[in-house]
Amino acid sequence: MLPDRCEVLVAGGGPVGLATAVELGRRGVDCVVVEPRTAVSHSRPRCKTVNVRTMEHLRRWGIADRLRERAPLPVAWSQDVVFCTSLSGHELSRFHGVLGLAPEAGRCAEPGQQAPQYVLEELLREVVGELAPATLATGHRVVALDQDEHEVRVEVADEAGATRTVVADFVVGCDGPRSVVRARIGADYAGEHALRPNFGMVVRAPDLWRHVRHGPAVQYWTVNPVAPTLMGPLDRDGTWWVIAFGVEREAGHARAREVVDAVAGVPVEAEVLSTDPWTARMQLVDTARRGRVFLAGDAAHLNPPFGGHGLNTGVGDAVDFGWKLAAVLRGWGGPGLLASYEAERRPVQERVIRAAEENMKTLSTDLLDDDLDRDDAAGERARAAAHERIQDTKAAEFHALDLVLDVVHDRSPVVAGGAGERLPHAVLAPGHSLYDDLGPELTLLVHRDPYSAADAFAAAARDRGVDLRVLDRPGAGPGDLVLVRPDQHVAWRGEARPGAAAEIIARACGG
């Protein structure tokens, strides 16, 4: 299964590594994903939110509907987050249209999707298997690597410990917080650990729904002294994920059933299927590149899970890096493309870490009040105060489309003309997005004009060896041109100038 040589070796076959392989494999790049796990575990669901931007990438890959078909909770099932004293207790506050599940009309091509990480990961494994240039080598792990200016030599071990060397043109480290690739290139995290522990669980409690007073929701934040938690359903059949805030590992194992009963507000039959103690980390690697080796996903950045940004930021890394590396390997991408990876992604990663850290400042433990469950005037006052605080401090966590969609690569060396933003989505017909018409490489959006600007850009693209698709731009004025990259970000916008096309194409392609 392991070749002796490949164009790109991806260390780590989680969602980010697999997304990298999909982006590369769809572009004909010979890539190998090295992953120790032979099967995807369902015991720890990790990320539960596939955000609107990731869903737009899945749409571009032709697999958004496949994910939705497998997701245990359809988008229409619920778009609410509820704060309550317990599932059977008093409601404190509520948010509607959360996490991009009901996005503003016309703002994005796909709504978000609640799905356990393992559902996405299993789908991406299948898709990698369907791509002829891509290979998923499970039961193997990267143990060492070294590089020179021409290649990277990667030592890979199998389950028995036997090693062999695979030679790659480039390596992408998507091997998580304990990344071997990061250590081997001498990169390190900078940032902080949170001091407060958390205890994650997956529980099976089929009768729990009978006690839920607050209707369907994708998240329930329970606020009581025994079980200040964040929890939600993994399916509609009684499987739940629970995060107990401020609970150490030993106490979590000892008190797991007590926590479940307190979350419910009544004793319930429940089976603890798995546990996952953790602490939040707000860390960013000091460099995401050494020569021919790059880092993406958790190997490059870590943030608290509040807001659901971690996996999605990693998929954004994979897309940004993937098309650029494919362009370089196919000859139309210049050195500036690879240099732009950190320039474009680091500001995004920093922004996400800051937002997730801000979201972490108010958790269920911070909302406790002795009067919240009282059925009297004191209880009403306490619940009203909690509602006001929740609305003031948590709205940004659940309504973060600006953070997700308004990404502008204004520090990038490969954009010009005040560009860099994601191309605004446009509905051209029911079920038909402007994004569906974009080309796999560069796209020029034009309004028919008398200067034949499109011809000049097409000629410049041919000289460069890059495919350029030309589309009429709805609503554009004469001479108003927009050059769009493979990741749907704008590389340049402006009016046609004689002789400028070659310069603009060259910059978008990395020089």
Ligand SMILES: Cc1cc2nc3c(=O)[nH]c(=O)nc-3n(C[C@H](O)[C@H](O)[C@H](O)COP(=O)(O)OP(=O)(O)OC[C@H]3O[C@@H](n4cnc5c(N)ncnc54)[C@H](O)[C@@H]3O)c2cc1C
Given for the second form:
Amino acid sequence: MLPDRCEVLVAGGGPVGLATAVELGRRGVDCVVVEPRTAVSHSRPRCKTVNVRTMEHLRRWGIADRLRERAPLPVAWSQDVVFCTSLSGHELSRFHGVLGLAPEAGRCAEPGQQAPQYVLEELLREVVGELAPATLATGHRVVALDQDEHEVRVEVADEAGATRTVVADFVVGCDGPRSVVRARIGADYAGEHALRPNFGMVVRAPDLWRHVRHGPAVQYWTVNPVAPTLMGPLDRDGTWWVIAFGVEREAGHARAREVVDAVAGVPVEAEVLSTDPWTARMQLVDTARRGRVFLAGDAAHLNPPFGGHGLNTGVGDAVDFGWKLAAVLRGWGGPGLLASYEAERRPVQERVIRAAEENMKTLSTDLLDDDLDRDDAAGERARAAAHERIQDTKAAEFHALDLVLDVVHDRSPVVAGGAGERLPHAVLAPGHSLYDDLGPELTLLVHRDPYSAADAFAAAARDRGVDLRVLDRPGAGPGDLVLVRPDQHVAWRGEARPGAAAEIIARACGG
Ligand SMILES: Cc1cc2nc3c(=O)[nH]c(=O)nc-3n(C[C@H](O)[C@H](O)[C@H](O)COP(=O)(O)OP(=O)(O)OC[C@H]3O[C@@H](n4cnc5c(N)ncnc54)[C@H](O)[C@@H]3O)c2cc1C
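The form predicted together with this ligand is what I want next, because the block you gave corresponds to the form predicted on its own; please supply it.
To see the whole picture, the full complex is given below, headed by that same chain.
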């Protein structure tokens, strides 16, 4: 199961390590994911928001529908977030079409999907298992590594503690916040911890739905003094996730049932299935690369979970890194491609950390008011004020498509002509996205081409050994060309200048 040699060793088979293996394995790269957990646990369903961009990647991998089939909450079931005093209490405010579940028509190829993290991880494990070049070696962990200019030697321990050395051309550390890979390459997080503790729980309360006065929602923010929480359904059968704000580990265990009753607003039958205390962190590594070793996902950056960006940003890392590394291993990628990984991802990670920190500034704890649950004029005034404050402070958290989709690698060394943006998605026919027609490597969109520049690009791509698909598509105007990368970002756009094709292809391929 664990080979002695591979092209890429992925440390960590969480969502980001698995996504990296999918991107690499689909490109024929021989990769091994080393992961200690033999099975995916359902006890810490951290991510629920799989955003539109991750869903676009899943579509490219041909598995978006497979995630939707297993997601317990279909998109049509609810696209609302509700703020209330309790599930059976007063409604304070509501947002519709949240978290990319109802994006503006034509803005993206896939809506988002609410799915517990374990559902996505189980699917990705299955997909890695279906890819011949990829291996998932569970029951193993990376304990050490060292590298020279040719290879990385990785010490891997099994559950009994016996160690073996695996030699890899490259290593990517996707081993989460306590990353061994990060420590071994001498990289460090910089940034801060939030001061407030949080107590996560999974609760089985089959009767709870009977008390919900606000209809289906993907999140309920309960604003009451006993249980200022954020919570929501994991399924439609009575399993719920709950995050109690400001609650320490010990108090959380002692008060779990009290919190659940306060969330419901009435005493309910409930069983606490698991608990998960956590503290938000705003951290980014000082370097995400040392030689042949790279970091991705939580091993490289941490943000507060509000808005649902951590895993999704990590999947963005996996895609950016995956196609570039595959290109280098297959010979058409130059050294500039690997250098561009950090240049492109760091600004995205910084922006996400800032946005998520902003989202954290107003939580249920900050909205408390003694009058909120009163049935009189004072109660109405307090609820109206809360509604206004919630709409002012929380809209950006639930409507964040600009943050998710307007990712522009404009300072990247491998884009040119002022490009770098995600190619705008276009619907070509019902259910048919422009993205579905892009090639696996480079694609040239051509619209009326008086100089036959497409032929020059095709010749340059052939010389480079990179696959170039040419598509006739209306662009910005006659004669315009758009060169699209494997990750659907634009490497270059411009007028068809005869003679420039080889230089443009070389730059997109990393020199
Ligand atoms: C309450 C909460 C809610 C969240 N909600 C969202 C959300 O809605 N949307 C979102 O995008 N994100 C969300 N997140 C963030 C998300 O959970 C993380 O960003 C995500 O798990 C990161 O994935 P990862 O693969 O980088 O790291 P991890 O999930 O931490 O996976 C790391 C893997 O590495 C393995 N590992 C550890 N040590 C070793 C070793 N030595 N060798 C090999 N393997 C090792 C671990 O077993 C693990 O499988 C949330 C987080 C929290 C706390």
